[in-house]
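This document opens with one chain alone, in structure tokens, the form predicted alone.
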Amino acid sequence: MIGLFDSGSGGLTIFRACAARLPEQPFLYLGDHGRAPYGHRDNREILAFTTEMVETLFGQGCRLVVLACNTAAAVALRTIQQDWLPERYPDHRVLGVLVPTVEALSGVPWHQTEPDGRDDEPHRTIALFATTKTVEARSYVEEVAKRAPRTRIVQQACPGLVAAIEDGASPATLSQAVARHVDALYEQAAPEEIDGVVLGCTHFPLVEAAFRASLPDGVPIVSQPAIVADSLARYLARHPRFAETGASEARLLTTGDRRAADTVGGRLAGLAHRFEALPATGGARQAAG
């Protein structure tokens, strides 16, 4: 079973794409709704919470976990992979949404940390909408620049948008919030300069229609869920020991109110699956009050 983790409901966009791409693979989704959102927290909290939730998924039988959360991936993934896993779970693996997205934007494999030497690469400007913490980490800016220096990443933090999505704000309220963030981005790059858009928070595809309505006509939006699902399929082909087939089981766990999680998942992600309540750890109980 493969685990998918997000701070809340945003990773459902990744879950949905992965389940469609790998219909015979069982998945276990864990949303830390009791402590969501993560975008305003300090790095130590994000690392501690992410590590705790990954370990919870390991305890549920997952040997491979995907951080379906850009904030967690930008802040915690490198430390988890390089320091925590080798010491605690050397036979397990943790992947994230950042790596395949950088590969898609740069056209260069992650292991290659320099440009491929081509002189015909065009100059491009890509708009990245993300949480404040993902923007502060600058992971997309720096990693794309290493591999594709002619691709400029313009970042726009969207504080409050994740919370509004999780809280079930009305479509009109969400559209107004998205429009404000798009207008703020135009202070850094004119609409005609933008060659593509990345919704660099897995919550944001849940309101992709609002982004499309506010962005210039014809500007492509990179589909992070599809990119991550394809990347996971390729990873399992290279590492079949982490794959299981024949039982398309899918379970959803939450550290918060399962009924509230069901509401968001059904209304915005169109999921028929129901969340199960995960018994809260000490940290989750304290955060949830």
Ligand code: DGL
Contents of the next structure:
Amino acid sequence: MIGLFDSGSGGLTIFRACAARLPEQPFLYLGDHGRAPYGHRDNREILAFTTEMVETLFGQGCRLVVLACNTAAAVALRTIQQDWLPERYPDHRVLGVLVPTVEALSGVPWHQTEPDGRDDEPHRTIALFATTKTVEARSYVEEVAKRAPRTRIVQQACPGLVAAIEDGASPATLSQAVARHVDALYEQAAPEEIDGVVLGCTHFPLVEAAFRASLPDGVPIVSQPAIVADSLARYLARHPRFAETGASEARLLTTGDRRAADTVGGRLAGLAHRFEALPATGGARQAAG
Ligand code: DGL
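Complement to the form predicted alone: the form predicted in complex with this ligand:
Zooming out: every chain and molecule, the one shown earlier first.
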């Protein structure tokens, strides 16, 4: 089983793309709806929660977990991969959404931390909408700058948008919130300067139509779910021991209110799946209170 983790419902956009791209793979989704959003929390808390949720997915039988959350990936992935996994779970792997997105934006593989040396690269401005924490982490700005110095990332934090999505705000409220964040972006970059947009929070593709309606006509929105799904497919081809064959299944677990999670998953992600409560033996969460 491949585990997918998000603070709440946002990772469903990644789940949807991965399940479509890899229909033979069983996925187990875990949303920490009980403690969402993460985007304004301090780094130690995000690292502790994310590690705990990854361990919960390991406890459910996943040996490969994807952090389907930009905030968790920006803040916690490096520590989990470099310190925690080798010591505690050397045979398990944790991937994130940041790496494949940076590769797609820069056109340069992650392990290569310098530009390709091509002098025909155009100058581009990419707008990144994300949580406050992802913006503060500056991972996208710095990682893209190393590999593609002519690509400028203009970051726009969208405080409150994740909470509004999780709270089931009306389409009109969500559209107004998105329009305010797009207007705030224009204070940093004029509409005609923007060559592309990344919704760098996995919740935001759930309201992609609202972004599209507020952004200039024709500006491409990079699809992080498709990028992550393609990257996962390539990873499984290179590491077949994490792949499974046979009947696929998908289960969705939540630490929060199942019905609220179902409502967001059904209304915004268009999924018919139903969330289950996280089983009591699932991991360290109960001990942590
Ligand atoms: N889906 C998460 C992300 O991609 C949202 C984080 C939050 O809970 O604020 O950043």
